[in-house]
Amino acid sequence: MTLRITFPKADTTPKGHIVVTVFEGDTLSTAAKKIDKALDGLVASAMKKDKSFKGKLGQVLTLYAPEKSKIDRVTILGLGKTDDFDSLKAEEAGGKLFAAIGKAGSKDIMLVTEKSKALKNELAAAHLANGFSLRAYNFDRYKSKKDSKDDAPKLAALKVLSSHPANSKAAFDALDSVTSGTFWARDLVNTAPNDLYPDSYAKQIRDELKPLDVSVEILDEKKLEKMGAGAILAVGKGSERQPRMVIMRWNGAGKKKGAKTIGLVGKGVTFDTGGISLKPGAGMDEMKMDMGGSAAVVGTVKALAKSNAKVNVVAIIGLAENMPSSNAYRPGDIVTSLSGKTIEVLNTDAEGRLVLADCLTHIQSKYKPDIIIDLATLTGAMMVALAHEYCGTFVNNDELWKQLEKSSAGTGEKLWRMPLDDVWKKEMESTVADVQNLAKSGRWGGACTAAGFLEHFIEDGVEWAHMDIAGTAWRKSDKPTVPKFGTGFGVRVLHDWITQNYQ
C-alpha cells in the first residue's frame, strides 16, 4: 500500500491518531496546548508524570484518549534540542516515528508540528515527513502470502499540519523527487537476479525515464563488440546473458551559455558469482547488490528529471553478468579494452573495474563531460576499511571534493575521501600488457590500487571522483528476522551536489 503523504490546511480539526512534537525540556507548542486541552490536560500530565519521556530526538511516548473523544491517540515525539534541529535531525526523528508507530494499527497519523530556533516549520514538516516515508519504505514483492498474525489495518496516510501548508508541501515535493529515485535504487538492489539481467534491467530502465524525458539508448553485445568495448564483454562472457551499456541523457540546462555537461558512471554486475576465481559460496546470495552503483546512477537521473533540475547530465552503466562456464574469461587472459589498452586477467573476481574501464572511456570519448563521477560496490577492501557507515571517495580535484564533501554533510550521505597516488597507479602496470587487473602487492590497499586501476582510464586534465560504495549499497543485520536491503545510497549526495552546484 502506498503511503500518501498531505499538507491540509492549519485550521483542520485533529482527530484519530495525533503526534505531537515537542523539544528537549520543553513545554508544549500552542498546537500542542491545544489537543492537551481537549483531553482534559493528559498530554501535559504524562509528559510530567514519565520521568523516562525527556523529548530527546526521536524519543515517543504514546498516549490512548477517552474512549468519546475524536482522538483515539496522541504520541508524542521528541525533537532533540532545539538549537541543534536542523533539516538531517528533522529527517531522523520522522524516520524514528515511523519506527515506533508505523505498524500501531492506525490507519491515518496526523502530525502537527511545531517552529524552532534553526529550521522553520514549514521546512521542518517537510523534512519530518520526508523521514517517515524514507523509513517506511518496505520491499516485499516476492510475498505471496500476507502473514495471518498481521491483522492490524496498515498505515495509509500522514497528514502534516504546518504553519504554512503551500509552503510544506512545496517543500516536500522537491525532496519527493528525491526519495522517489532513491526508493528504485533499493528496488534495483532488492530484486532477486533471476529477474534483474543485463537485458531486462536495460529495459526497465528505458521503460522508467522514457516518460520522463530522459533519452535513453541500449546498446547490446552485438554493438559493443562492434565497438571494441573488450573488457565489459570479457566479464560477461560466461552468462548466457550477455552484456549491456545503458546510455541515459538529461538535458535540463539545454544550450544554456556555460552549462557544463555532469558525467555519471556506474558498475552494473547484476549478479557476480566471481567466475572462474569463485567466490566461497556462504553468502553469495548477497551479490546480486553488486550492481548498487549503477542504481544508484539511474536513481539519481529518475530525481533529476522528477525535479526538473536545470542542469545537463550524460550517465553511463555498464551491465554484464559475471558467471563461470566453458565460454567465461580466465586468470591469464589478456583483453583489449574500448580505450584500446590491454588489460591482463589475474583475477576474474576483480571484473568491476574492467566494466568501468569501457563505461569511462566511453563517456569521454563520446559525450566529453565535464566532470566524471563514477560509483560501484568495488572492492572489499573499502568495507574493511570503513565498514557501512562511509562511501570512500577518491578525488584529484581539490574543489570537487569540497562540493561533494559539503553535500554529504547536507544530505547525510557520509563520505570520506581516500588518497590518489602514482604509487598505486604503476602498481596496475602489467609486465605482459599495458595493465593487469590485480595489484602487485596484492590484497593491501586494495581500494586504493583499484582507483589506480580505474586513473589509468581517465583522460589528462578530466575532473573525476570515484566512489566506492561497497559498504554503504547493501545493508545487513545478524538478527535472522531482519531482512538485508539495498540503501539507494548516492542518489540523495548526487543530486544535492549537482543542483547545488551546476543549476
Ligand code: BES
Second form
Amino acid sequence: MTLRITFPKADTTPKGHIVVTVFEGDTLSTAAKKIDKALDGLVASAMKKDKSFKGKLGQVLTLYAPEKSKIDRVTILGLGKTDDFDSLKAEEAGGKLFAAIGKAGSKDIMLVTEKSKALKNELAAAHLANGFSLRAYNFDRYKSKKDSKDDAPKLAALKVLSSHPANSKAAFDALDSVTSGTFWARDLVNTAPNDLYPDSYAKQIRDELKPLDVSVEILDEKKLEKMGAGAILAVGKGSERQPRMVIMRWNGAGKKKGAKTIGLVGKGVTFDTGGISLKPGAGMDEMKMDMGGSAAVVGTVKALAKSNAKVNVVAIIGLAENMPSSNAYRPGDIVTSLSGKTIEVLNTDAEGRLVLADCLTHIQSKYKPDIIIDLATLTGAMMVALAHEYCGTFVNNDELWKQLEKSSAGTGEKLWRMPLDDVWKKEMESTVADVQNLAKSGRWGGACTAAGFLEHFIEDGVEWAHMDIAGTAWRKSDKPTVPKFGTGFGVRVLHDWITQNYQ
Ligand code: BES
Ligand code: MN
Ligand code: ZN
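Could you output the structure for the form predicted in complex with the ligand, given that the previous block was the form predicted alone?
Let's see the whole complex now, leading with the same chain.
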C-alpha cells in the first residue's frame, strides 16, 4: 500500500492519531497546547510524569486519549536542540517517527509541526515528511500474502500541518522526486537475481525512463561485439544471459550555453558468483546486490527527470552476470577491452573493473563528458575499511571533492575521500598484457588498487570520481525478519551534487 502524504490547511478540529513535536527542554508549542487543552492537559502532564522523555531527536512518547474524545492517540515527537535543528535532523526525526508508530495500527496520522529558530517551519514540515516516507519503504514483491486480514490496519495517509502548506508541498514534491529514485534503486537491489538479469533489467529501465523523456539505448551482445567491448563480454561469457550496456541521456539544460555534460557510470553485475574463481558458498546470495552502482545511477537519472532538473547528463551502465561454465572466461585469459588496451585476467572475481573499463571508455569516446563519476560495489576491501557507513570516494580533482563533500553533508550519504596514487596504477601493469586485474602485491589496499586499475581507462585531463559502494549499497537490518536490503545509496548525494553545481 502506498503512503499518501498531504499538507492540508490547518485543521481546527484535530482527530484520530495526532503527532505533536517538541524541542529538547521546551514547553509545548501553541498548536500543541490547543490539543493538550482539548484533552484536559493530558499531554503536558504525560511529559511531566515521564522523566525519561526529554524531547531528544527522534524520541517519542505515545498516549491514548479518553474514549469520548475525537482524538485517539497523541504522539509527542522530540526534535532535539532547537539551535541546531536542520533539514537532515528533521528527516532523521521523521524516520524515527515512522519506526515508532508507522505500524501501530493507525490508518492515518496528522503531524502538527511547530516553529523553530534554525529551520523555516514550512521546510521542516517537508523534511519531516520525507524522512517518514524514506523509512516507510517496504519491499513485499515476493510475499504472497500482502494485506493479511489478521494484521492491524495499515497506515495509508500522513497529513502534515505547516505554517505555509503550499510551500511545504512544493518542497516535499522536490524531495519526493529524489525519494522515488532512491526507492527504485532499492527495489532493483532487492529483486531476486533470477528476475533481474541483464536483459530484463535493461528493459525495465527503458519502460521506466522513456515516459520521463529520458532517451534510452540498449546495446546487446551483438552490438557490444561489433564495437569491440571485449572486457564486459568476457565477464558475461559464462552466463546464458548475455551482457547489455544501457545508455541514458537526460538533456534538461538543452543547448544552453556553457551547460556542462555530466557523465555517470555504474557497475551492474546482476549476480557475482566469482566465476571460475568461485566465491565461497556462505552468504553468496548477497551478491545479487552487485548491481548497486548501476541502481544508484538509474535512480539518479529518474530523480533528475522527475524533478525536471536543468542539467545535461549521460549515464552508462554495464550489465553482466558472472557465472562459471564451460564457456566462462578463465584466469589466464587475455582480453582486449573497448579502449584497445589488453587485460590479463588473473582472477575472474575481479570482474567489476572489467565491466567499468568498457563503460568508461565508451562514455569518454562517444559523449566526452566534462566530469565522470562511477559507482560500483567493487571490492570487499572497501567494506573492510569503511563498513556500511562510509562510501570510499577516489577523486582526481580537489574542487570536485569539495563539491561532493558538501552534498554528502547536506544529504547524510556519507563519503570519505580515499587516495589515488601512481603506485597503485603501476601495481596493475601486467608483464604480458597492458594491465592485469589483480594487484601485483596482492590483497593489501584492495579498494585503492582497484581504483588504480580504473585510472588506466581515464583519459588525461578528465575530472573523475570513483565511488566504491560495496558497503553502503546494502545493509543487514537490525530486525531479524528483514535480513538484508538495498539502501539506494548514491541517489541522494548525486542528485544534490548535480543540481547544486550544474543547474
Ligand atoms: N562484487 C565484489 C565486491 C564485493 C564484495 C562487494 C563484498 C560487496 C561485498 C567484487 O566483484 C569482488 O569480488 N571483488 C574481489 C576482488 C579481488 C578478487 C581482487 C574482492 O573484493 O574480493
Ligand atoms: Mn567479483
Ligand atoms: Zn562483483
